[in-house]
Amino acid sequence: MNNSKFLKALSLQTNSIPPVWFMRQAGRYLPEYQEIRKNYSNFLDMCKQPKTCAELALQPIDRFDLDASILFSDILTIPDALNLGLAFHEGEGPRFSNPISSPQDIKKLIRFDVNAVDYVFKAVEETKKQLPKDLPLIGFCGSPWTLAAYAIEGGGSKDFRKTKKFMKEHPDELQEFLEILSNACYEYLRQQVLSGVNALQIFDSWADLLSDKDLEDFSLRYTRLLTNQLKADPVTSNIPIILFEKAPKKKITDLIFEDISCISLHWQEDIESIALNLKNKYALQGNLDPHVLLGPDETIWNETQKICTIMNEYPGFVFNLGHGITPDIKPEKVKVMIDAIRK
């Protein structure tokens, strides 16, 4: 792994050409993914097949020669292991048949058993076997707040009204739930590291739901609890941690903390001003707006080059999108972006 541009960047080294990977790089925009996906009616069933997960993780590597691979899985495996009845059906997002609807539901939760998600660790092992030896694998989890929001809402939502109501009416019980999830995330990520991942990313995908104060009280506090545990454990203490906060109502420079190596920026963030503040302190990852990839090649080239020029002298820059790639983006457009980074 000494030759990995991605791992060099996470340790604040400068690369002449920035490493690139992108969120949701294995997924619905790829025709080869669709060929495999049509064999499964429930997305979660596919995630429970380690050989299939390895094949899916390698598809974008084979196509684009990216600088890092990411485990193919889902952020909701932990709530599923807590017996909340998760299912993904064709054309629908995630749905829980046993969501957290009252404080009593939190009291009745079964204890998280890391063995209940052993299919994830087998997927890590299988993917590592098939990846080129010098290509790092990123493991991940959802932040405790993001997992709680899904578990209370019962699935995805535009406004997460039920979650916000629960937070207002039962703040103490919600914090109890967040602590349970933090401990589960720690065990989960620890086992991913034991299985072979080289870096970790925490996705705070619903940070944008929270006010400045609530972001601190219900999200960042528990993400820090999780990273503190990881850094205190000899198994995980040297593994770089990337944090992705989706459009938080708090300045990025005010929410970062010492346990993380890298902050992954949402596309709405101003990478130039953040880079001025964080140079030589944290690696930065980001942050092309995925919608740019729906435009003409010239726009993709210019917008990509603009970020690369801004970050040219930044020690610890990883090129990425500022959110996950969407299914309507053509692989040829992704190739234009990658060529713009490397040429």
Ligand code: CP3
The other form holds:
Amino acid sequence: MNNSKFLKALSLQTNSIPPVWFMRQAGRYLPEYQEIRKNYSNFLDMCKQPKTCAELALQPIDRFDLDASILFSDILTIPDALNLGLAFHEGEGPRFSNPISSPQDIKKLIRFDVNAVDYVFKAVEETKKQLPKDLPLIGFCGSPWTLAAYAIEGGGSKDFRKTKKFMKEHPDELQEFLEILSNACYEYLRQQVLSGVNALQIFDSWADLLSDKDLEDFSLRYTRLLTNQLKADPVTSNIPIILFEKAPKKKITDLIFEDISCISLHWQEDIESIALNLKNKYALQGNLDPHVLLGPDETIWNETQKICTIMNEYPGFVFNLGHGITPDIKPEKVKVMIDAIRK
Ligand code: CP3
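Coords for the form predicted in complex with the named molecule, given the form predicted on its own:
Next comes the full complex, and the chain you just saw is listed first.
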């Protein structure tokens, strides 16, 4: 792994050409993904097939020669293992048939058993077997807050009204739930590391639902609980951690904490000013607006080069999108972006 540009960047080294990977790089925008996906009616069933996960994780590597691979799975495997009854129905995203609707639901929750998600660790092993030797594999989980929001809401939502109501009415029980999730995430990531992942990313995809203060009390506190455990454990203490906070109300420079190696910037963040503040302290990943990939090649080229120019001297830069790639983006457009980075 000594030759990995991605891992070098995470340890604050400069690369003459920045490493690149991107969120949701294996997914529906790829025709080769669709080819396999059509054999499964429920997306989660596909995640439970380690050989298929490995094949899917390798698709974007084969096509674009990226600098890091990400485990093919989902953040919702943990609430699924807690028996919340997860299914992905065609065209409507994730749905839980037994969401957390009351404090009693938290009291009677089953204990998280890491063996219930054994298929994830098998997918890590299988993917590592197939990846080129020097290509790092990123493991991941959702932040405790983001997992709680899905578990309470019962799926995706525009405004997460149930979750916000639960937070107002039962803050203590919500915090108990967040602690349970934080411990589950720790065991989950630890086992991913034991199975072979080389870096970890935590997705706080619903950070934007929270006010400045609530972000601290309901999200960051529990993400820190998780990263503290990872840093205190000799199995995971040397594994770099990347944190993605989606458009938080708090300034990025005010929410970063010690255990994190790298911050993954949402596309709404100003990478230039953040880079000035975080230089030599944290690696930065980001942050092209994925919508740019729907536009003309010339715009893709210019916007990509703009970020690369700003970050040229930054010790520890990883090129990424500012959020996941969407199914409507054409793979040829991604190629334009990658050529612009490597020119
Ligand atoms: O290349 C990769 O990044 C693959 C691994 C991956 C997936 N999901 C596969 C997936 C990762 C890292 C995730 C993380 C994930 N899952 C997040 C955090 C990242 C973010 O976008 O903020 C979240 C919030 C989820 C929950 C989730 N999973 C949703 C909301 C959906 C439906 C999305 C939609 O647009 O309909 C999924 C399904 C999902 N996860 C797909 C993939 C490839 C699509 C499933 C399909 O083919 O039907």
